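Below sits a lone chain in structure tokens, taken as the form predicted on its own.
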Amino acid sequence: MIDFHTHPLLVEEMIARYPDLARIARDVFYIRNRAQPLETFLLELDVAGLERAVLLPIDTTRTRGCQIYSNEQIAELCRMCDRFIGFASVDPYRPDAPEVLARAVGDLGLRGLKLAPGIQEFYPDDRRFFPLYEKAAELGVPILFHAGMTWEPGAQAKYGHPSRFEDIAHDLPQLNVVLAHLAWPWVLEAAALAAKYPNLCLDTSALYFDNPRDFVRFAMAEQVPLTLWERSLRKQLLFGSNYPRVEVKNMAWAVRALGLSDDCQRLVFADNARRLLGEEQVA
């Protein structure tokens, strides 16, 4: 059972080692919650019935003058707890971006790539960035893109419209692409892409108003029919909480309350993530 979308921004032990992480969380990522001991993060997973969590950094060196966790910091946190799965991030404008990713995977043991077009300020379908995507495919690691609206100050939603990801899914069928947050508010468009491209997945980490249970039901049962997830996209949906913006347990309860079958929930909470991470094949 895996949470495929978390940000370790409030971990006290890491803030004690890297004090600027507190400012970055507050002013760049726009999360105002208090710092918490690592144990709190793990208890969040325990209460939600989850074993592991994917940790996501964002390289905003060019656009914000800092990194929302570096690859090295993610690897350090993964060494502190074997329940964490670290992803890398890289500025796609870097001419050596593919090499940076290769080092993060080969030397640091990171297992995916996180890109956030809004705050990194790039259009993902720009052909200049395809060598980075091709390197991810060569390495066998998925790319998780922020898609849709974003809370970060100054980050524009125009970079994350689902249509910006179609060329990637179409031209690189061997690459596993995940669109975060159901690409809300463009859930229907994102679901249509996933229905067409089996290498494109969505994660559930969407919460932009109200409470998790009501919002997830609106996004996944009203904006599109629930049967679409159950019948057509069961192997392309991943559980993600977006912790710490949302408590893991609250998002897990919201997704479980949708009424998906037990078999579908097993895919969403476990098997689909394990397949993308190269741990097992979905039957």
Given for the second form:
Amino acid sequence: MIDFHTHPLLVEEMIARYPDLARIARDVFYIRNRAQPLETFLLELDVAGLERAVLLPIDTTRTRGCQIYSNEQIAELCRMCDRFIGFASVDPYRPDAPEVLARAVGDLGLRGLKLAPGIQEFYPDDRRFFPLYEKAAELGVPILFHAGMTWEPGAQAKYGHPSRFEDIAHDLPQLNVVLAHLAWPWVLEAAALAAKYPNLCLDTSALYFDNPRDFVRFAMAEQVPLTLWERSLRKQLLFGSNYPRVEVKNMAWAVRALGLSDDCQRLVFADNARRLLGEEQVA
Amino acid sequence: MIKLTKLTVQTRRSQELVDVTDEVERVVAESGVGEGLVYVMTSHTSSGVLVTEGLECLERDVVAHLERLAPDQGDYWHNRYLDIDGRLGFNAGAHLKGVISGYFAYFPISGGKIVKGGRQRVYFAEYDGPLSREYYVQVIGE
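Show the other one: the form predicted in complex with the partner chain, since we just had the form predicted on its own.
Entire complex below, previous chain first.
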């Protein structure tokens, strides 16, 4: 069982080594909770019944003058615990962005690419960035895009509208693309893309009002019918929590409370993630 | 003398009672106070400090009853985005459990030891774990 969407922003051990991470968490990513020892992160996974978590950085060097974890820091944290799966991030405007990604995968052992169009301020369907996407496809790693609304200050939702991802899914069918947060509020639009493009997945890490149980039910069973996930998109939905904006346990309980069948939940919590990570082929 | 000691506890479950009696007694003993009083206080509003009999069954009953009184998944005003945290609240159930159980416990000290019933134990009550938590023990006396 895998949480496909976490940000290790409040890990005390990393803040002790890199004190500026505390400021970045507080003022750039905008999460104000108290830092916790690494053990708390692992206990969060335990309580949620999950084994592993994908760790996501965001390269905001150009737009914020810092990185919300560097690729090297993600790799360092992954070396501290084998329950972590590290992704890379890169500023897509960098002329050498494809090479940076190749080094992160080849040298650091990172296993995917995280891009956040809102805070990185780029339109994902801009053709200038396709060499980066093609490199991800060549390397066989998925790209997880932030999609929809974001809480980060100054980061605008317009960069993450689902329509901005259709060219990528269409032109690069061999690339696995994940739209995070159900692309909320554009769940229906994101689901429409996923229904058409089998290489486009969504993750569940959406929480914008109420509590996880009520919000997830609203987004996944009222904005669209629950049968959509059960019947049509069962192989294109990934469990993600967005920890620490929400506890892993709370999102896991919320998704389990939807009433999806056991085999669908198995896909959502494990098999789909493993397939994207190249660990297992799902029939 | 007045001595304030900060302690930490790593909770391991979403809700649980952690027996901290031995830690409190150690702080009292190390303070050297013979006659006085001791307060135990949590500094987190989604946790509590309480006293009950040291039985596992009772610990489970306390947690279960507080969950009935203030369920985690209730319909609360707190279920909204909190700008001060950069995230949603939605843990009013934990805060309400903290209000019900209280945030501190008090005991007299006599002869250098805590005065308490033979079955009384002091608990750090976690209502929103797992988390690394801080609590304070203040010893006052001479």
